[in-house]
Amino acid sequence: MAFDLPMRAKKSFNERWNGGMGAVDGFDLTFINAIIQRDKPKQVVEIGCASGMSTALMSLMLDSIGGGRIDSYDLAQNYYVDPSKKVGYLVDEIAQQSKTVVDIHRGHTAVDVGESWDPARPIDFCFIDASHQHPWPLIDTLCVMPYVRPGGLLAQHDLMMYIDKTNKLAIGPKMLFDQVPQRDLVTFNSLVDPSKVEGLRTRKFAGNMFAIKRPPQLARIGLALSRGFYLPWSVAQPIPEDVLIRVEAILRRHYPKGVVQAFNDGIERYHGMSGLTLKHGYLPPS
């Protein structure tokens, strides 16, 4: 499938994009703006906003098919691989005259999505780029979800990220992936073909990306991805305590007890090794 990323997406990405910021690469932009260009969503929202490279150049691809919003949360207030610089900046620089709406909420989170979103504004599209320990990557696409419109899509980043050494805590993307039933499933392959990716900076593979499609239910998928949580959970460090009771209350809210007593079992399962203490004992099951 081919859809050419907006000239104005592709100079201001490769006068800026190197390997070290952690940002999306070409392969990953070719996938992101092949689902933008066949899906048109008008609502996208974003879980990790680092730079701002992807927000930014998602807006790009949002007025190239007549301009929309993105919701962008991270919880840092600075970008990390430079903290002189605030998350997002990069909207500002390459996106100022944008058509597109751009928020930024700094301090907040994929558990923080649903506590302001209005049920009437559903969301589009998705693109989570926040932490790859596992198993966030799964608690946010379970927090998010349920926000998405049905056949709305889910993408991931750092799929491949499990296989470098030298980060070998970001597994997260990797077993979420392996939970996925397959009709569910949009993998990199399906929309683009990585020889055709041209003039654009790249890393030295592809197929780093994957999505997930929102069903009509939220009951299958939900009980399907919550397997994860009975998998090692590779976080540096614990999860506080209210976040994982605000999580149990989203999924509880959202999903059969099956998903709750999973994440439940996970967290009584692995605290230990991260060194979580919860001070009334793990979550109460359903």
Ligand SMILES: C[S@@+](CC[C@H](N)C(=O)[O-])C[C@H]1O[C@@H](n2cnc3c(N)ncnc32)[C@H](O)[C@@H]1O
The other form holds:
Amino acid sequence: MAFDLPMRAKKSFNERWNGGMGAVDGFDLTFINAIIQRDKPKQVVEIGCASGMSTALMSLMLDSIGGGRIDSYDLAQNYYVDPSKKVGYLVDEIAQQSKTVVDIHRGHTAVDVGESWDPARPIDFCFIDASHQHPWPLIDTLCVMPYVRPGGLLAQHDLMMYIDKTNKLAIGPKMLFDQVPQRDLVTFNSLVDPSKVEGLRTRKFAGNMFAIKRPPQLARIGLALSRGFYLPWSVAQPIPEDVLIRVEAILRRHYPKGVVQAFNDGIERYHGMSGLTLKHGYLPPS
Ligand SMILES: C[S@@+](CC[C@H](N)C(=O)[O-])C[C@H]1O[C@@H](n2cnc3c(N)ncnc32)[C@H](O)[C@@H]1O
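Same protein, different form: I have the form predicted alone, so give me the form predicted together with the named molecule.
And the full complex, kicking off with our chain again.
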């Protein structure tokens, strides 16, 4: 399937992109654009904004199908590569004239999405590119998926980072990928032929993205994905207890007990918090 990016988007991207800025490359953008041109989302959520490169480019892609809205969440206030700049600063540089409305939620994460989400306005497409330490991509996915419309995609970045010798903790996207049932998986190669990606700056490898299709019911996919909680966690810093409790509440609200159990078992096994019993946990202390 070939869906070309708008010319303006290509130019803005090529003028600014370099491999050290922690942003999507030309292959990734082609994958995201293929989804946007095919599915025509109106409401997009992004987890992990950083410079705002992906946010700005998605804004131009949405313009090309009539415009839309992007809510982009990032834990930080400032861009981690250059802290003198605000998270999302490139949106003003690249997409100032865009008719797509962009709202950047600095200091917020996927755990916050549901708190303010209007059920009458389901998310059509979600792009997840925040912490790559396991199980963050899994947590982000499970927290946002209830608010995505059935059939909508949740795309994940940096699948290939687990191979990079300098990034031994960034195994989260691969851990998640390995749990996705075939029927819910959208692979990079099913939407993009890397040999046909032209006129965009790229890394040396393609296939760094995949997507999960949100099924009508959450129970089956939730249970399948939550198996990932049983695999070794790679968080450099313990996830704060109040965040764990909020994640657990989201899981409890939207998924079967087995998902909550997997999360609690993962905490006990891998989080250096053996004996911690979450205040609202299903499990009695053992
Ligand atoms: C790889 S960068 C995002 C790059 C951006 N999507 C792009 O392509 O231009 C990852 C961002 O995720 C943010 N981040 C890290 N952990 C997070 C979390 N748990 N929730 C939300 N954002 C997080 C970091 O502050 C950083 O800005």
